[in-house]
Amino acid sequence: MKSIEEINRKIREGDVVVVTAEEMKKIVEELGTKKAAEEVDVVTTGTFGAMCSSGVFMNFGHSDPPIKMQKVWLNDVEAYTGIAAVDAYLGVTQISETKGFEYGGAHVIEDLVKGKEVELKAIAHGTDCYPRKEIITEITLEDLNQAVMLNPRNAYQRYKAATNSSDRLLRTYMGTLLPNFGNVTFAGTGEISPLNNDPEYRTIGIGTRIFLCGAKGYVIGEGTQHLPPFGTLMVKGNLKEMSAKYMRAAIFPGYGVTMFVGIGIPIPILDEEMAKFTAIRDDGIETEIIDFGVARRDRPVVRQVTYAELKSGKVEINGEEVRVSPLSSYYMAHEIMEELKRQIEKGEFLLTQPVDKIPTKSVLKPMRQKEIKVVSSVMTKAITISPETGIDEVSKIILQKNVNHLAVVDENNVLIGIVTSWDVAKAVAKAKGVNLGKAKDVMTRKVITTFPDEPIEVAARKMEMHNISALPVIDAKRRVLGLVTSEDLSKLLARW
């Protein structure tokens, strides 16, 4: 048995034995857990990935005359001001009001750390003690009284991987997902990630000193959505001491802004159990591949998988080999482990005893909502036709049934296209003879669809995004179950 006090004494005296999590695996394989626990004092870990739940508290100091900021923007990115007169919290995912997804809170934070000037704009109501109503100036990180990075949810223990069963490309927080299981993406650094090396949170707790973006930071509690073994941490550190090398603003195309945050945590090897924990390998860390092609909170699980399989660059789905790509940087995580190792060996970084534990069990509840309306509650019967149906017959059906959309199906009722009254009108206008053609000649083959259990808000968003007025409702085998139109949704919303 060792104590953190004993390990800190070794650090001060310069005879501490520090290894990275990568090196520890090999040491345990060679020596066993008992001997490894005797030989090694500290194991350094690292992760470097997109951590959207991050941001910075800032105090700007008082202007003359003073202002109580009602709203504030930094390079046209709005920060939250409901705190005090000249305090604000800037979240990394907040986007610019002029540049949109091309620039956001993460970019402002990175610019500040790089020493750049940032435009500050603020407006206020004006009061007797804070008479000023508007200010525009420029600030640097040095000008701020305090700049405290406080991240509600970082250092995910592991992450669910993502794929896409739908027939359209998806832009998500897990990156770009190609249609028809075209790829898989995953996050997290697996066997070198901090929480995987201390799964019982014996040494990582409230008050644990960590490496945060190049500075010394601290764990201040469990992170939001903490659900072991998908644990998370809430962390803080001084932005003025951080390095742009260990943080990167990033844009996920079609989704938004995020920031790659570098975190390293030293794991003291107090006993044989801690040596065993830090010997974990990627093939012992399991997660799930979930299907983002189904737009609901409890997305279906495609299959179980290990981090070893994910890191191999390919996995098998439905008998097919699918390419896998990471969203975290193993290279940067490795560099963080090495830098933290160097600081400990040089006596620049001491360990801390947690003042309280991180919970090992948790319950993650969904948002409380009123009754969720799904597509099946509003869809109507779909009128289907064969691709061989003549345009003249199609026009008769549209008039007789008083509909604007006809689903084109094969002999198994599988959707292959859609014909609208507008398609028929164009066919008639372009026809030069009696033969107007067939449904297959005018139908739209790439059909945007919905599922019966999809929330109506999702269906409405699809119509808006693609500028269409109806969606065929299909099952998992693309068999037509019904149709939902913008008119159906309008009627439902009117009843609400």
Given for the second form:
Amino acid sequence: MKSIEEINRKIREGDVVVVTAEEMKKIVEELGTKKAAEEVDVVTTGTFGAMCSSGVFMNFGHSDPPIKMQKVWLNDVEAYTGIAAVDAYLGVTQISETKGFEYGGAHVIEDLVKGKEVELKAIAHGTDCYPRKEIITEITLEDLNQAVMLNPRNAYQRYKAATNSSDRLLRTYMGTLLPNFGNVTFAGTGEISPLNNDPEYRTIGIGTRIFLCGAKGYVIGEGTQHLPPFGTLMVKGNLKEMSAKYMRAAIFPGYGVTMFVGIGIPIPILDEEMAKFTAIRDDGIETEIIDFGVARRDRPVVRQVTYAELKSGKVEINGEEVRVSPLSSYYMAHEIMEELKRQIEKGEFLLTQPVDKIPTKSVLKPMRQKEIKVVSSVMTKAITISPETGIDEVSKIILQKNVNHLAVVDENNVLIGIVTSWDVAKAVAKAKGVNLGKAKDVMTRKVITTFPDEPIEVAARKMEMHNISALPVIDAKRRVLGLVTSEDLSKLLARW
Amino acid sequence: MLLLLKFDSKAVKQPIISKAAIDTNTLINIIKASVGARRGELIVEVEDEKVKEVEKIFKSYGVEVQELDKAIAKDDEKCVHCGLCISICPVEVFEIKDKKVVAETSKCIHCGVCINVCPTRALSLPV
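Alright, leaving the form predicted alone aside, put up the form predicted together with its partner chain.
In what comes next, the whole complex appears, and the chain from above leads the way.
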């Protein structure tokens, strides 16, 4: 048994034994947990990944005459200033109002750390105590009274890997997902990641001193959506002490802006149990591959997988080998572990005893919603026809029933195509002579469809993406149950 | 060597790849093909020693030939070695070596898919 004080004394005296999480695995393998616990004092862990729940609290100082900011922008990226007069919180994912996805909160933060000037623009109502109504000026990090990075959710212990079963390329916060299980992406650094090396949260707790983007930071609690073993941390650190090397603004095409955040946490090897914990290997860290092809909160699990399989670069899905991309940088995580190791060895970084624990158990609640409106509640009866129906007959049905879409079905009511009034008009315009052809000649065979229990927002997005105005509603056997039109949906969605 | 071939409406109807392969006794590997009714664009791989000979045949049929010798470029100042490009590239140009993402650029077929995927905008195709 060792105490944090004893380890700190060794750090001060310069005879502390520090190893990286990577080195620790081998040491425990060679020496066993008992001997390893005696020899090693500290294990450094690291991660470097896109962490959207990050941002910076700033205090700009008071202008003359003073202003109570109602809205504030930094390089056209809005920060939240619904707090005191010249305080604001800039989140990394906020996008520029002029440059869109190309520039966001993360870029402003990176620019500030690099010492660049940033344009500050604010507006206000004007009050007796704060008469000023607007201000435009240039600021640098040095000009700010405080700039504190405060990240509500960082350093995910493990994360669900992503793939895409749909036939459409998806641009997500997990990167670009190719159609038909074309690739898999995953986040987290697995066996070297901080929380995986202290799964009971014995040494990482409130008040733990950490390495945050090059500065000394602190854990201030469990992160939002903390759900062990998918644990998370809330952290803070002084932006003025940070280095651009250990952070990076990032753009995920089609999703937006985020930031690569670099975190390192030293784990004191207090006893044999901590040696055992820090010996964890990727093959013992499990997660799931989930399907982003389904646009729902509870995405279907494609399969269980370990970080060892994910890191191998290839996983098997439905008998096919699929290539895997990490989203976190092992290289940077490794640099962070080495830098933290160096700082501890040099006596520049002391360990802390947490002042309180973070929960080892937690529940994740879904959002409380009045109701989730699904397609079955808005669909109307589909008018169906056989593929052999003549175009003249089709046009009569369209007029009689006052509809624009006819579902073409076989004898079992199974969907085989769709004919629109536009298709009919085109057929008539193109026709030579009296033979106008049949429904099967003009129908669209690759029909975009929906299901009765699909939320109406998902159906609306399908229509928007494919630039169409109706979707046949089908069951699992592709039998037609009804039709939903953009008109039906827009009435509902507009009401909100 | 990779060659970018552009076929016009006349050339696109003819079996020129087969002709070039037979006439020069060379293996021509089609890497990427986009062929329509009026024009076509192919990227093919040809042995380095045979490139000039094959090019001559293609040109004689009115096919525009461009040698693809400048591959994807990675700015190592910007790259953080996250590896997102790895599973996106159709020909496996990228891999992780000693924790770093490295590009074997000779494999690159100039499709450009990776450029728009890189979160730190570290990839570009020199023209």
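Keep in mind that what you see is a predicted model, and the values were worked out from it rather than measured. Rigid core here is just the name for the largest C-alpha set that superposes within 1.5 Å across the two forms. Residue numbers count along the first chain shown, from 1.
Going by which superposition fits each C-alpha best, R299 and D441 move as two different rigid units between these two forms. Treated as two rigid parts, the chain shows its smaller part rotated by 19° relative to the larger one between these two forms, based on C-alpha superpositions. Per-residue C-alpha deviation between these two forms, core superposed: E388, 8.4 Å.
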